[in-house]
Structure formats: structure tokens, C-alpha cells
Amino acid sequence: MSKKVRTAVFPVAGLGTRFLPATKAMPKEMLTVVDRPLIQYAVDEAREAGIEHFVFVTGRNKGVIEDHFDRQFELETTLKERGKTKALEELQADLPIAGQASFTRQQEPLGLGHAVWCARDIVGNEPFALLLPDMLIKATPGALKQMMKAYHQNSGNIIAVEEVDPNDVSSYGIVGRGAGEDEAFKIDQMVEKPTIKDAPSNLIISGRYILQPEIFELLGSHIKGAGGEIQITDAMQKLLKTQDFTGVKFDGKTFDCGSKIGFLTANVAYALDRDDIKGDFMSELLNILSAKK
């Protein structure tokens, strides 16, 4: 039997240098598509597929991260004595009970191989997920849910997985798929930023990820991959050589919101996706476009 996945890992200290100068004081996991920031679709799907404690591996300039996971007293009493209820109970709801979440230091940028290393000790002996907040799946299920389901029926390490144009590969980690259907599927490579030729299929990694602990290990060594950085990749190549690796091909779709495109992108997306705003948004949209023309 699997054992339970009971810890997510969120690696929210990067610097954001793509988002200048909206990060030099505000964490790009704080940039929010419609109304709700980065970092919180990410406890949502992790809360969605079960996941009891939330880890956040920080870094200077992070504190609101923390100040946005915990009470603000005075915004509630404010809330509550305008009769703004509802308001008042969504904060709430989003909150993790208290000691449900854990907060780390990197202290320096060395990579994200490196950022989830800093877990190790709050994680301790079992496996856990990872998940990447700027890159915001959006999916029902979750991805992460869609990704415990494969877990609980192949155990191991599981990767979401998503298909891309075969001339992007170059910008992406790439797996090679064994046997097994797109629910599920062995993985028998993996590589980083292939060439096309190099490639063994057009099948990214999105950012999404259970992992064994013994994963720890590995980037404990602290060696320095692409970019001179401490790479998860690195280290999930040499546990492939011990462990099973198990791609799943989520039902969703990825937008990358750590570059611009992808985080305008996203915002088009969800606001059409609610009730309250997507008609009047669609209309405005289209006096835009249709101006440009």
C-alpha cells in the first residue's frame, strides 16, 4: 500500500526578475490572476487532493507570503462590523487551521533543487508533493488530485506531464514515456532543455510532482546543474535509476505565469470563467480588439 501524502512543499523564494519592478517589493506568488494570488491556487489544489501541512520554503522579502496565511484581526473586525459576511468568510476558509503551515528560509538562490532541500527536516522520512506555484494548472480535478489517484495505484514518484509543440521542447524538462496509458505511464528518461533531435517525445514536466524522500539524499550532494544551479531534474534522474517514475498526462491545462504571456493569459482565462464578471469582462475585451483592429 502507498504510503499516505500528507506534505506539500511550495518553493516561493525566487527573485521574480521577470516581473520587474512589480517584484522588487511584492513576491511574484503574490501576483494575483483576477482576485486571488499565485500561491493561493496552489494551497487550494493542494488542499483539494488532501494534503494536511503546507510548506513554504521563503526567502527575504517574503514575509507577506506568511502575513497572508494567518489572521488580520483588524481587516476581520472591520469586515464583520460593515456586515460584509461573506467577504469576511472566504478570508477565513482560506486560511490553514492553525499549525497546518510551516515556513523555511533559502538563503540563497542556488536553485530550486536547493529550495526543496531546505524542506528536508519539516518533511522528514515521507513522501510529499511539489508543487510549483507560478505555474497555475488550471483543471477540475486539480492536477494534484488527478496525480494521487495514479499515486495510490503505482506508488513511487509521479510527474504531471503535458504535451507541448515539438519546437518548444528546448525550453521545458522533458520525459521519455514507457509503457501505460496517459493516465499512468512509465517513465524511462529524463531530460533537461533536449534539443529536438536529443528529445525522447514532446512530453514537459509542469510542475508538478510526488516525490520519495530519499530524493533528499540526492540533492544533499549539492551539485550544480544547468544554469549553476542545484536542479530537482539532477536529482529525479539519479532516483529513476532506484525508483519507479510514473507520468500522468493531467486533464487541464498549464499557464506559465511566471512569464508575462502566460500570467495575462491566465487572468483572460479564470475571469471568464466567473459568473460574477465574465460578461461585462468579455465585453470590454472586445471594444479593446476591436479598437486594435
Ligand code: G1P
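Form predicted in complex with this ligand structure, per the form predicted alone context:
Only one chain is given; partner chains and other molecules are left out.
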């Protein structure tokens, strides 16, 4: 039986240069889709999948993320006094239970692989989930929950994958398809940001992983890859020699909120799904669109 995945790692140390000036003083993970920050969506998805411990790998200027997952007594008192019990309950439900969140710092921006390695002592010798908050996945059940099902069937390592336009492969980690079904198959290679010519497929790594702890030792060699950064994809490619990796094509829609288009369309899609605003939002949107024609 596969060992339970209790911990999730959230790398949130990135500089967010693609969203300047918005991200000059504010972490990119706090950008909001409707009224929830990106990092909250990732935490909600992890919690839904049964995660009990949330590990944030932060960096300088990321203190707000820690505050976001803390209680705010002044605010709570004001909401209570004003009788806004629903808002108060919702705020409290978003929080990890005391002791369920850990924060560590990546002191230098050396790449995603290095950020994950920074969490090694907190995660320990257990399988863990890794969620990149930039990749917002709208899915029911959530993408990680869907992956957990595959994990219990296949054990080993699980990677969420999806197809993209072949012209976009060089922006992502790409997997090669081995044996298996379309929805869950053995991965036979992984390469970070290949050229179109070198890409083994158009299946991207969608920012959700379930990994075995042996990855930490490989990350510890600190070998630089694509973009001069320590890449998690390179360490996974090495681990592939001794462990299975299963690619899971989840059912859902991904918004790459690391790009402006992804972020803006996420806002539209999530707003159109919200009972409290969708009617008004839709008519405003239609007005804007018809004025543009």
C-alpha cells in the first residue's frame, strides 16, 4: 500500500517579474482571482486532497503570505461587532489549524528545484505533494485529489500533465509518454523547457506533483539546468531511473497565472462561476465586448 501523503510544499519565493509593478512590494501569490489570493486556491486544493501540513518556501518580501494564514484579531473583532458572521466563518475556515503550517526561506533565487530542496527537513522521509500556485486549476474534484486516486492505484511519483499547443512547449517541463492509458500512463522522460524540436511530446507538467522523498538527495547535488537554475524536472528525470512516474491527465481547466492572459481569463472564468456576481458581471462583460466590436 502506498504511504499516505500528509504534507504539501508551496514554493512561493519567486520574484514575479512578469507582473511588475503589481508585484514590486506584493508577492505574486497574493494576486487575487475574484477575491481570493492565488495561494489560497492552492491551499484549498491541497486541503481537499487530505493534506494536513502546509509548507511554504518563502523569500524576502513574502511576509504577507505568512500573515494571510494567521488570525487577525482586529478584523475578527470588527466583523463580530458588525454581525458579519458568515464572512468571519469563511475567514476562519481558510486557515490551517494551529501547527499545520510551516514557513522556511529560500535565501537565494536558485530555481524551483532549490526551493523544494529547502523544504527537505520539514517534509522528512515521506512522500509529499508539490503545488505551484501560479498554475490555477479549476476542477471538481480538485486536481490534487484526482492525483491522489492515481497515487493509491500506482504508488511511486505522480505528475499532473496536460496537452498544450506545440508552440508553447518551451515554456514548460515536458514529459515523454510511455505505456498505459490516456488518462494515466508511465512517463519515460522529462525535460525542462525544451525547444519544439527536442520536445518528446506536447504534454506539459502542470504544476502539481506527488513525489517520493528520494528526490531531495538528487536536488542536493545543486546541478544547474535550463535557464541556469536548479530544476526539479532534472532531478525527476534522474529519479526515473529507479522509480516509476505516472502522468495523470486530470479533468479540469488550467489557468497559467504566471502570464497576464492566464491571470485575466482566470478572473473571468471564476467570476462567471460565482452565484453572487455572475449575472451582473456577465452583462458588464457583454457591454464591454459589444462596444469593442
